[in-house]
Amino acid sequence: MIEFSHVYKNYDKNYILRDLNFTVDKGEFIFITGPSGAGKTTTLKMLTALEKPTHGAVRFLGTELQDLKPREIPFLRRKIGFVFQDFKLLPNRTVFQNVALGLEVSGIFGNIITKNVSEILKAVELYTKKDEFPLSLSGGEQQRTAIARALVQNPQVLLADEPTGNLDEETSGIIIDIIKSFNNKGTTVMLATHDKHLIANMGRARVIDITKS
């Protein structure tokens, strides 16, 4: 489903990724690990064409992403949900409106948006907060909103960049349980983290250390 083949990435002649090689099968739960600055976020961004490799190939469903034309990228991103480390919620939009944004960009409106957004907010236990604004929410609630926004289009892959990095242990457990529940339904998950405790408690998930791949 996903393949990184001899991927290198440099900024200002400094390589942060060197000869990265791995594959991900449909339905897997993968941890992407490595120290701060190792390129975990960059690795995830390559799958949405937010970044391109300096050398090598990144493939999704057989398509080489670095060769996509600009007009093709929005269609790729409808298949991949991205949970950013800093949430990236719009402060002047309600929870419902933030989650609905991706559907609106895809040209979906009306009753379909109401149905899909309501269902995903219930799944992450935020339906009662649908009319509130992000700044009135706790950190965990903001993260759940970001997860709902990433999942509302039923993507094939969920990418999560340090989704528990700024949360306490109890809230982190809730976030991981939500992500696991969608993985159990068939969504492929790639989660970037440096939290060894989180990885140790996951059991069946596969770990890819990008400094050693």
Ligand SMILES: Nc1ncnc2c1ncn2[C@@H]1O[C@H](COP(=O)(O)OP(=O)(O)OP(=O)(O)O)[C@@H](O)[C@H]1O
Second form
Amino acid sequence: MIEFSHVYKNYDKNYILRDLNFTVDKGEFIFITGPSGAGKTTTLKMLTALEKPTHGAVRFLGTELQDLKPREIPFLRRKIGFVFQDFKLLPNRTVFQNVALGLEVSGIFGNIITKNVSEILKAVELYTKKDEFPLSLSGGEQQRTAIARALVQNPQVLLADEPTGNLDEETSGIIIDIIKSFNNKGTTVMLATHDKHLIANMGRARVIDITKS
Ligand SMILES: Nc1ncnc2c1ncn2[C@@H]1O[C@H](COP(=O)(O)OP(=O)(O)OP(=O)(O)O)[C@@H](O)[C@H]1O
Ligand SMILES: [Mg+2]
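For comparison with the form predicted on its own, kindly provide the form predicted together with this ligand.
Let us now look at the entire complex, which starts with that chain.
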């Protein structure tokens, strides 16, 4: 489903990734790991065409992403939900409106928005906070809002960038359980983290260490 083939990435003369190769099958749960600055965020961004490889190919469902035309990129982003390391929630919109935005940009309005947003907010146990603004939420609640926004379009793939980064152990566990429950229902997951405990506690997931690229 996903393939990184001889991917190199540099900013100026500084190579971040050298000859990164891996594939991900539908339904897998994959950790992307490596220390701070190793290129985890850059790797995930290449899958949503927010960054391009300097050399090599990134493929999703057989399509080479660097060949996509700008007008084709929104279709890719409907299939791949991205939970950003810094959430990127809009402070002047409520939880409900932040989650709804992903559907509105796809041209979906009205009752379908209300139904789908309500469903996903219930799934991440945030429905009672739907009319609050992001800054009044805890870190874990903001993270769950970002996850709901990424999942509301029912994407085939969820990319989660350090989703437990600033959270305590219990809240991290809740976030991971939510992500696992969607993985169990068929969503392919790529989760970037430098947290070795998180990886050790997961068991069956595959680990890709990008520092070895
Ligand atoms: N747009 C950019 N321009 C120049 N350098 C960049 C840019 N984006 C990332 N970098 C550099 O690329 C390297 C990898 O960054 P990246 O954010 O992918 O690392 P990371 O593994 O996600 O780190 P962290 O664990 O701290 O989130 C860093 O040294 C960073 O400074
Ligand atoms: Mg990062």
